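One chain comes next, on its own, written as structure tokens: the form predicted alone.
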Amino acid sequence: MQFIKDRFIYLFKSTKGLILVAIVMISIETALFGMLSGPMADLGVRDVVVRALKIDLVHAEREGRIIILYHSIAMAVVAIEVYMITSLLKMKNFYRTVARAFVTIGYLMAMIFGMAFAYWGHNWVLHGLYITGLSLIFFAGVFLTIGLWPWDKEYHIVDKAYAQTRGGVDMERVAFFTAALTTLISSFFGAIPASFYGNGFETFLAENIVRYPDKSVMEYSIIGHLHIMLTLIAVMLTLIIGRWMDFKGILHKIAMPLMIVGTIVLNLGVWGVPTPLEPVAHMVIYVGATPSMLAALGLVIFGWDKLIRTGVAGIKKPTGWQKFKALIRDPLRFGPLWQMVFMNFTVSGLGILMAVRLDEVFRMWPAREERVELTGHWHVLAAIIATIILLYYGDMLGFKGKLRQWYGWGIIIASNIAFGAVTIFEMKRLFISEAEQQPLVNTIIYLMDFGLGMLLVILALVMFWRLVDLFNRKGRWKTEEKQELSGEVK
């Protein structure tokens, strides 16, 4: 009983436990519905998946059961930035217990039940402990925000090398607040159209309506709560990395302010798209993730000098290839700020392509390939934030020597390949004809398999690894519990 208790106190109050278990649903949630997807159908395992756990798959249901099955993982993600914003942020105890265990409880109920309802039949009573669990989560980012007040007098800053009022208000508490309170608001314009279900309003893919002359004022909001809720996790997760690195100095003092504007624009964009306003709308998001996105290049600024300057401190004149070694000796400090970089390549860039050359270029190909263009901007902005995390979470577990390098190269690489390949799969029609491109298309699928085997590969061996480790009596568990326990109290 002993064993037990042991366990679940540090899987359930340390803050390395509770990023453990998220990451473990989240894996196995990938990995067990990944076997109903397009490829594994081809390859014939679906059907041996769907007949071995009665699996109730109705095809008129498909939507449903795809928004479910986002919503458990971003639900999952989000209690993860919230475990990290607690860790990282000085708040007051009550709020962070609060927050912790809400979310906590909210994402577990939201993934179980959630995906219980749609894919073993719809027993309305687990619809309804998801929607509870849903409703958990929206109440822990409540007593977040509380928590994270900046203009409470304890949290002010006298360290002039970062961001603050004249008074002393931390500006990047702001930017944390912001981010918090717009996530919150953000969310009704998703739940307000999930009350109307059978009055008027059914369940729909964002990309499959993206043509239609025509939408509703809740299509509308679902379009919007789609782009700026992941748009906010990444902002949070930009100032996450951000504090993690000791962001600081004349960039930290320009890149706060702008990510606070950036935040508030962005919103107000997304929240006048199901309104009359729709038309402008969309400019206000550029407007916006102009300088949200200049704050994130001041981060990667400060990361990679400070990087190099650390690298290269006993060296009088370092050569061009002594500071580049430098960048790119600790993969895991290196691996987030480069994937902010690449993401440039293969999520923002494309997106203000797309809108600048819309009607021009894109909307004179078929429309499966703008759907394909898509789906997969969303899904590998989703899959680098993944990334960012588990890169981040490795750096928390201490790894050293090869076994840090392995691993962050090793999610680095894997992931590029993967997200590369998908960037040329989305614009393959800039270049290649719909007669000529079986041959680009295959080797690009078994590139993209590649680079996310070997990402599912690497968790799965760091996975095993800490359940291996939990049954040892004197594991790192038992060090990493005390730790934060010690930290806690000092």
Second form
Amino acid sequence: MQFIKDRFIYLFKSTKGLILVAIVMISIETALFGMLSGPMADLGVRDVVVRALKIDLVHAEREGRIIILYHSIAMAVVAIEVYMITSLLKMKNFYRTVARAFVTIGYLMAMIFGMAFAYWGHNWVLHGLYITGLSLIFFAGVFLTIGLWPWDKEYHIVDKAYAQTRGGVDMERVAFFTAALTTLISSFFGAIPASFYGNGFETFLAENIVRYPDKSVMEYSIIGHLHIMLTLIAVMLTLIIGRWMDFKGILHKIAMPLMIVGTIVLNLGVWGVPTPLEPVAHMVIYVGATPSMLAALGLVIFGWDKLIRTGVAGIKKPTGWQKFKALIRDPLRFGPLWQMVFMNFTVSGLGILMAVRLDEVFRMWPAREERVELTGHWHVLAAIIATIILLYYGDMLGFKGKLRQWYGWGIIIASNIAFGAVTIFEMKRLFISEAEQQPLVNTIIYLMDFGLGMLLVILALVMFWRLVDLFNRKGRWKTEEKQELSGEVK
Amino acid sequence: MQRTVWTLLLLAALLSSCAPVNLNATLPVFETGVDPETWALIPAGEFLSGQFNHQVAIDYDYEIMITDVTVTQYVAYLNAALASGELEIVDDKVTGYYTGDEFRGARHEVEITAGNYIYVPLDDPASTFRYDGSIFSVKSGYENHPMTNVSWFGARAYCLYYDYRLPTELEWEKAARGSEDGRPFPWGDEIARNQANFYTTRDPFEDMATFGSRTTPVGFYNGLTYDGYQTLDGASLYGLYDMAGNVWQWTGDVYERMHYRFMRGGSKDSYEMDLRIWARNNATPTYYSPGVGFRCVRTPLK
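To test you: the structure above is the form predicted alone. What is the structure of the form predicted together with the partner chain?
Zooming out: every chain and molecule, the one shown earlier first.
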């Protein structure tokens, strides 16, 4: 009994245990439900899984299933961010505890009951429990936001190396607070239409209606919601990585106000989408995205500069090659920042290209081709967010030496191959005709499958090790029990 | 040594992606026994429309072709219409006149003015017909395949030439689904690989290692066995073939505030989700592709 109690306390009370549980849940869900589509469906694996697990794949409910699937994975990611924030930042114990308790129960309920409802028939009790889970996550957000309140004197800072107001208000904390508060508000833009469309399971995927000139307020609201929520998860993660790397100095002082303004303006733009301001909303979103991305660029420059400086410390006149080697010597600290840069090729750059050449190029193609670009680029963004978390998690695990190199570079290379291939797949019509595409598509698919497969293998190996470790009385879990991320800021 | 092997393997994989595709690869020839000149009567009445089964009524009878228009049929039209002066050949394109749409200036709306528009390209290697300067002819083996690489203008013109028209989306949907239930596929609730031509169905016309998917003859999925390949009957309740898969089918609706034209049915390149009866695709009316064709409707003959 004590054996189980100790492990339970580690898994559900310690920061690293909670993060591990969430990663495990995402891994299981990804592995299981990833077998229902794409190459797994082509290979016939889906049919076997459906039969073995008695999954009920009603064709008319595909869109609803996918929406619940996305939400349940996203909620676990949100939970991971909550654990990280509450471990990295000072916070009153009450808010920390309640936020963690609510988000944990919430995401587990959303994931378990949501997926059960979506894939194993319509028991409305399950749906109710799913919604309860989502609601708990919302309330976790409320407590987190209150806990982050930056104007509490307790959280004022004196170290002039960090962005702050004249009164000592921590601008980084303001950025966290802004992201948390706007996330809460933006959740309504999904919750209200969801109540409307979810009533009777009558729903739609945004990528299927983008070309319709007349959309309802609810439809606009959902389009805005899905964009901003993913963006806010990315903003929050950027701030988390910045804290982990002890982001400070002049770039911090420039970046934090930019991130705050960017987050607010981005949200204002998105909130304008379902209103009569919709025609100018896109421009407002661009205006908001620019400072946010500049803030992230500030973090990348700071982080890479720090890696180089640390790496060449002791060398009097380092050469360019030595600096480069210093930059990439630690994939777990180089990686998250590189992934942010790489995102510009696969997500932001693509989005800008699409926006600029939409009518001349992309809308000359059939809607189903445009759908590939739309779904592709945000799948990549979501996956990049996941890889950044995994790289940070690798550092939390204390990987050293070759293991650190293999794990870090494995994730970076595998994900970059997969996401690069996805991007080529999205854009293939620019350089190859439909009739002649098959050999190229085959290679792209192999690269995608290889990259994603390797990522899953790495993840599976780590999860297996963590499982075995739990049976060890003095395993890694015992060390992690009391560790907080704030103690690992470097 | 090991590094060299890996580099060579990677290089070989990348080079293979640049391999040219033989668009004239040998095509199996099968007779399906389905006559493309046959029409099905769709009686007036209610049916369940869309993904969420909203009850809708069409208050008139109409007839619809039981197959997509074939290459043979379209080539016959091209020759006839060229002879009667209804077509023009300009810059390797067969073009014809369209009266234009009302333009309302909506965002992203492109004005379709009166003028000549492309029906089919003559210089596209994926086309399944030839033009020798005076006569159109079918590329061997494609006689009973659906006509593809045809724009919405070209599809509409074919139908109008014979006093038919393109089906509205609603007409198309009712013909595909019937009036009995809210089935997702023309034949019922589930889909099997050998019931329709969609992505990686492994039919005799497909080779994913080289040219990828190709169209199957109209009515191919009718329960017959072709050279060892057993098909399931994919006919709809009204006896229509290929209402799911093979080629997307142009429909005739012209909607306000947008220039896009809509297609139904999914194609040889679609995943099964796009073969569901309510799935829609759209493109500019000048768009053509090896995965897009059409069929016509007409008022019942008295």
